[in-house]
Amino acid sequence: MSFGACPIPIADYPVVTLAHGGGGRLTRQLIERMFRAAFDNEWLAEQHDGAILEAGEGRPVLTTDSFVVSPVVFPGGDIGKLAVCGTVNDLAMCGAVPRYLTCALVLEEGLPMELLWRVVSSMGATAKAAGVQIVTGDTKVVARGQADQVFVNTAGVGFVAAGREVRPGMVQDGDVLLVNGDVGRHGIAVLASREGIEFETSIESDCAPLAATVQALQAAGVELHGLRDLTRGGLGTACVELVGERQTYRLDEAAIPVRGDVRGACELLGFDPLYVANEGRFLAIVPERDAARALEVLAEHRPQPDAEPARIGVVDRSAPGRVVLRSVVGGERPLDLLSGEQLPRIC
């Protein structure tokens, strides 16, 4: 993805210097020259204090998230990239069609002003590519050592359509669990930048939204009952998470895809590879009779060409409240929440 040059003149503005409070010719050279540039619509345009919006059909949904990652820029993304996508991709999971987001950035001064147009311009970039428009927003500059480089939140907003709302509560036994692809590259990727670490092959992040192919699963016809995307905390968080009290999910380890250089990561970290976090993958939880053609929808929109999708598992009532993991030497565990973060910062 390219950037271009930063449209404001570095040579007068070498670093983000910003009084607290904002104010001053730079906050206003950020706005118009960079902000507007970057994410140009018609309700940044009218330059009021908020955006009036066009009711979609359908239900509201309303959900927002803060981005803290670091590095800022990690292979296959950045904090921009992330903060869009993850918002976006919330949303999706709630069965809505995105349509909005706010943008707020939380500046540490000495921030080198190309860096924030690349964070900003990726942010442009990406929600252009997930149909959404960035309506309105805020900056706020603290001093050096208050933040790392540059913080983001998001707040997006979306619309459900009558029959298409998915919650958690709809997981009915016998139900087949699917993941749009392989687990654990954000998660090292991140690691493996911030530690200035190298393996032999390049691990990039996995970071991409997912609102067009969860459409695509309902413009198919395929019953969704439960979806979520499989962020901080990874697959075995999000199952953890999601089990009702009276079903089981059994998951089969060698069905879930693991690209051999992110587990041999894992195996040299420590890290458990069902634990790290994705900000491209999501868990499709749908009725046995769909999970063929829901397999065949995942794999005509993977985020990434070699992101393989994946039948990982089944609900029943076996062990009620419980997730269940049978491993490749043919034994069974119990997946749980982890005590502490595997990977923190990531994002």
Contents of the next structure:
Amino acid sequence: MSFGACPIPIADYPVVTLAHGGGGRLTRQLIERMFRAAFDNEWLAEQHDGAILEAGEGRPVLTTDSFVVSPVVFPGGDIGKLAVCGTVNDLAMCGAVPRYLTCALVLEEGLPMELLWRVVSSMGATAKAAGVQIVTGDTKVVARGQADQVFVNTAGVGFVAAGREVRPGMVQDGDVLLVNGDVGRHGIAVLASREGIEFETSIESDCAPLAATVQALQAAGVELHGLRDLTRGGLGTACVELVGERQTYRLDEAAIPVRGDVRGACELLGFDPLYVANEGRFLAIVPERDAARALEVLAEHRPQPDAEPARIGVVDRSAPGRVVLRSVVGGERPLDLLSGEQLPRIC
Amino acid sequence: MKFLSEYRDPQRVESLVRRIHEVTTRPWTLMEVCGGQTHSIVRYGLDRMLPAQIELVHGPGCPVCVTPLEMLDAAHRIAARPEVIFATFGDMLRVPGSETDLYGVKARGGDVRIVYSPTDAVELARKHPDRQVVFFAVGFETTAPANAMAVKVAHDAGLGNFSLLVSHVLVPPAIEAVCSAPHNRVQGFLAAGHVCTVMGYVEEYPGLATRFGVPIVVTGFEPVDVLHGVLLCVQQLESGRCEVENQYSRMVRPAGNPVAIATLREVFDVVDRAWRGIGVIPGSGFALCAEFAAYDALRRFEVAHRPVAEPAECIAGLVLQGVKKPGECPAFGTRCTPEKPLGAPMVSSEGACAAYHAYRREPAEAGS
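Alongside the form predicted alone that was just displayed, please also present the structure of the form predicted in complex with its partner chain.
What follows is the whole complex; the chain from before opens it.
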């Protein structure tokens, strides 16, 4: 992605200073030249304290997320793209059509203005691709050392039409578990770039907006009983969080797609790819009769050209409240939440 | 993945399991020495595929688990010093000392950094000449050569601000300790493959096998490796043999890695070392030799030795010696969990208690 030249004259302010958060002339310059240029919409043009929105079809859905990934720029994305995708995807997982985002930035004094421009323009480009508008925001600057370059919070509003809501608890016995692609790329990409670990192939984050895919599933008449994006904690955590008290998710380890280089990196670093973060992958739980059609839709809406959707398991009642993985050698083990964290600050 | 998937091949696993069933006529108790093997066994459910007569007990081969509390406390005190950058492998961060863990030290301002190789720590020393960089050298013979190299590299580069906090332990003395223990019931060993990759298996293991009448099979870590190791061990037991055998021949040469061994001899002396939960085992550890003693963090920072008591309820020592299983501990999964561990085997991913907990072995089942 190309971001064009930074609209703040570098000669004047090559880095963000405390004055950029002071609410005065420099704050205004940031808003006018950078945010309005990147996000460009009627709500920002109004320069009001808030954004007065149009209601969409159905009930409003609200979500929020903060992003603190380190490094700010990683293979396949940056914190700006992540901040838009993360919130858009949370709305999509409720069955909603995302419409509006907020953007609150906490900047560390000394942040290169070029880097801020990259983050902000990446947010603008990703929002455009995802069909959402960034309608209001806030900028604070903290002294050097009090934040790590840039933290982003985005809140999002979407609308879910009657009958399209997806909530935990709708999953039924006999349903099928699908993923929209191989797991583990994002976590490994971020770790590798942070630690300077080089692999033979470059692993890029899978970061991508997923709302269009969910809408395509709905449009194809697929009954969505469960949706969950596989972010922090990965596929394993998502399943454990989602499984109902009376139900069992039975996963087939051999069917869960993991790219060879990601698997290799996991072996090397001692990670389980099932617990590595993704930012463009989700679990869709659908009735058996819709599974084939859903897989076709997922294959048409791949977040990356080489992301292969797969059927990875079924729902039954054999071990209530549990997620059971059939290992590649045929043994079974229950999956649980991780006790610590595998990787620090991956989103 | 190449060189890996074939060792997780369901057909090979099935055929090995069938052969183990065929050759087993009596009950046998085997110990897998290494925590990596324990992890593999529980992760893939290998023990559940074995005949009921074969019991696998878990050995002391988790370096994190056997690092004594005193050493952890010393690490935490050194890491808290303002001039120190404390470099460590990630799995040491959550291991509780008597007062805190490295996460706690970091949260209170200690400069604790995760590295993936001791040479990364040497790099830190090069980059930060005004700071003291201390690397926590924990592990068996497997990790020792790289740590020895790090000291040599720092020495050659004149990096006076680098030091090692050495807590290396050695496997053969631990096997001897297990065999000599009064409650010992281990009849055969799966020795730790990667340790033997470095040290080989011709020097110390044959003596142990003969002296204690136990087969010792050098074994790898993948499902096919572990089951093959079990098969070889059971075959020996059933035919009354007690030999040293090498299952992991794709990695392990009889004499090990001579270059690595030479480096170890150059940098380290063999010393008595305390094992957490077990006590002092003679000749069971490495310490920096006189020539490199200046790189010993314990000397450099003059940390006083403060003996501390283990939580009374924790049976880690018995678990590490294979006398008890994690589920036999009354605190397992209740007062001792990975989030709030009483003992180290619940912390490290290679610890037997953590492996049982992660794969949700119920206490009753875990104790069986």
